[in-house]
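Next comes just one chain, in structure tokens: the form predicted on its own.
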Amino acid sequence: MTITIKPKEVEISGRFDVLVAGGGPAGIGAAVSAARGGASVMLLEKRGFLGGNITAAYVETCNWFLHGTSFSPYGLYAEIENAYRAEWGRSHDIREHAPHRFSSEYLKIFLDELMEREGVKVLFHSFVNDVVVEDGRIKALIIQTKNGPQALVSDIVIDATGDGDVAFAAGVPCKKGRDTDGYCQPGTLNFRIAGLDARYLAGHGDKLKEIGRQFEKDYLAGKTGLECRRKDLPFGRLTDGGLISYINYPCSYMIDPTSNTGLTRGEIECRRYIKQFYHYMRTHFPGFERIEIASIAPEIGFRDSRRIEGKYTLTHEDIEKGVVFADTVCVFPRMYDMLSPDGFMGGDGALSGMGYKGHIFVHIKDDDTRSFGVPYRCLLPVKTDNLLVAGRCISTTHVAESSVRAIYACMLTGQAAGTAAAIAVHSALMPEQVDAAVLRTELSRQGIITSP
């Protein structure tokens, strides 16, 4: 059954050089870079704050995979992290030898102030509901507001939604998850606890890591009795006040991240797991006897969903060969991190499993300097001329996405997209017409590494 929605006139509420949909890491990189390039920019965000999964899903440890390696972040991400650290330090984290972690609450404030300084106009509570496409170009984005639908127009649109919502609405072909069954990585609903016993905090070493290692042994031995299929147990910041800023545990498998029924099932399922795990922690973890649930993340977070069909599709073979393309817009270290799409907890984490034999976890080993390039063509969707895509939904295979999905990588592709958009606006070009050599030169000037 279907129903016909009658055509209606929608007020155009704004005109800009560049519209960026999605205020996560990719959208932040795109909006700031486009504004610095002299374009007028509006950043649209469906929530009431910026930061994407960092703030909405409590993914505060953004660059854990670089910690203790020969790689360091660069570009706008490094600039933001350094400026944040200068103001907020270690976010009250007392864990020893830990990577830098944002406080999701402090970061919300920091990003508001960043956008104001950079001259980026921000519009919260603005879900992109539809697009108007004429002759292969996006004429307007339609956002849903409390006052009904409104239209925004621009020369260039950047889809940084993570789910490829704009590209999908514009008719760009997309893929999701594994080729055989479409299963994506699980959704996770992080949560915080407070009231950790101060006596537990005394002494040296990272006792949370010890707990995580013991939990995995107990899970694999079938001792936990917990319903959630998750054996690893990443913890976030630990404060003097007895707060753990996130517990990355409850996962919902085999749901569609772009389906509201799937999202509903995932949210409810994960909250059930949180309740079970809360009681488990109080009775099994020393020092946790008097904890309380301080908060549950505003929404379930996902690691992958739609991936656009672009002018080029990055593959894991490209990553393994360390290919640096003629139109490379950033270089990223070779690593893979894919949680099991179907919830199978066996397997050895090897790349050879390709996401069909449990998880993939290929980390950066000591003195490992292998890296690869992300080509500009992965940001250029087929069919829609004035659209760029940034973040985890760029054109890749499912396995390759498990590398470029990292928050730091998302901001890098966002920075490339925003820079390209500004060049296109000032040269009266479509994004595909931007000279890759000119783009790479400008990105290099910004501190982006475009060759090994």
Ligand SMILES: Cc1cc2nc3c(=O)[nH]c(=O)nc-3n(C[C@H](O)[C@H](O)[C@H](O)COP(=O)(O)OP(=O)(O)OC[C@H]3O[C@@H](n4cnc5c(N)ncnc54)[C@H](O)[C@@H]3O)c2cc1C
Given for the second form:
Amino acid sequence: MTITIKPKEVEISGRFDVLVAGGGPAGIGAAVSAARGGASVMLLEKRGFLGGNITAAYVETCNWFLHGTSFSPYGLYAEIENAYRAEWGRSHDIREHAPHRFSSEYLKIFLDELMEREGVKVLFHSFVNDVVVEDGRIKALIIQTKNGPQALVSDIVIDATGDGDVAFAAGVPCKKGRDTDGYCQPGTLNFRIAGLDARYLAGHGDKLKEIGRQFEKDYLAGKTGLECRRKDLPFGRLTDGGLISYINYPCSYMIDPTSNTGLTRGEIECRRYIKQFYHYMRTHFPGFERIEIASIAPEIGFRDSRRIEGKYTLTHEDIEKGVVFADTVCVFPRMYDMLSPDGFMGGDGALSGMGYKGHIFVHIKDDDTRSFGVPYRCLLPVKTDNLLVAGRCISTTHVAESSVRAIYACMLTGQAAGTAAAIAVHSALMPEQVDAAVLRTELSRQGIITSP
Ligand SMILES: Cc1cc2nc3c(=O)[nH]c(=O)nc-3n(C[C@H](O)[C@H](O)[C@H](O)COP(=O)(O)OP(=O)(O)OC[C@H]3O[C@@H](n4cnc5c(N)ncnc54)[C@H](O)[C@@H]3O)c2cc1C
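Complement to the form predicted on its own: the form predicted together with the named molecule:
Okay, now the whole complex, with that chain kicking things off.
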């Protein structure tokens, strides 16, 4: 059954050079870069804070993939990490040899202040759920507010929603998940625990890593009896107050990140796993007897979702061959991290064979010289002239997405999109008409590596 919604007169509440939808890593990169390029920018975010998965899914560890390798983050991501560190240090983390971790809460404040300094206007509680398209261009973005829908207009729109919500609404063809069955990586609801025993904290070495290893052994031996199909146990920061800032554990498999019924199932399922895990930890690990669940992330987080069909689709074959594109806008060392979409815990992590059935995990190795570039065309949808896309929803295959989804990578594709948008605005061009050579020169000036 269907029902018709009547056309509505909607107030135009703002007019900008560039509208960025979504305030996660990609949206932050896009908004700041467009503003630095001299454009007037509004950043629209459905939640009440910025950071995307970093803050809303407690991910906090943004350059984990580079940690322990000789590669360093660069571009706006590195700038933000350095400025944050200068202000907030190690975010109370007492784990030795840990990668840099943001505190979600400090980062929210840091990002508010960053946007103010950079002259980016931010509008929270603004869910972009529709567009007005005329002659192949987005004329207005429609946001939902407590007072009903509002319209915002701009020359250029950047979709950094992670889910390609704007592109989807504009009718850009999108794909989701594996080609075989459409399943994405699982949704994960990170949570915090408090009350770890002080004796435990006084010990030497990284006991949380030991616990993770023991847990995996017990899981694989069928000893835990836990319902959630997850064997590894990444822990976040450990503070001297006995707080673990996140436990990246409860996973809900085979749900659609863009369906509210799927999301509802995921949230409830993950909370059930948290309860089971909490009781398990209290009774199986010394020092955990008096823990409490301090908080559960505001929302289940996703590593992949819609991927737009762009002017070029990056494949893992391109990554393997290290194909050099004339319009490369950023470069990353080769890596993949794709959690099993259906919860199959076998496989050897490899890219081929059983790998795609289980968890593909190919870590960056110093002796592997392969790095790959992202072509500008992956940010340009096949339809809709004034739209750019950044972050995990750019045009890639499913396996290639497990490389470009890294947070620093998402911020870099955002930086490229924002820079291109500013050039387009100043030259009265559509993004596709922006000369890739001019864009690359400007990105190089910003310290971006544009050649593998
Ligand atoms: C549990 C978990 C662990 C992870 N671990 C790591 C890790 O260790 N290292 C790493 O590099 N990556 C990790 N990732 C992946 C990484 O978090 C994502 O790939 C990355 O955050 C994607 O960035 P993005 O900006 O494209 O999207 P997101 O981070 O999802 O940000 C999108 C933003 O847009 C907003 N938004 C969405 N839809 C709308 C809309 N319609 N209107 C307005 N606003 C909207 C959202 O609220 C959000 O703020 C992990 C992900 C998860 C879930």
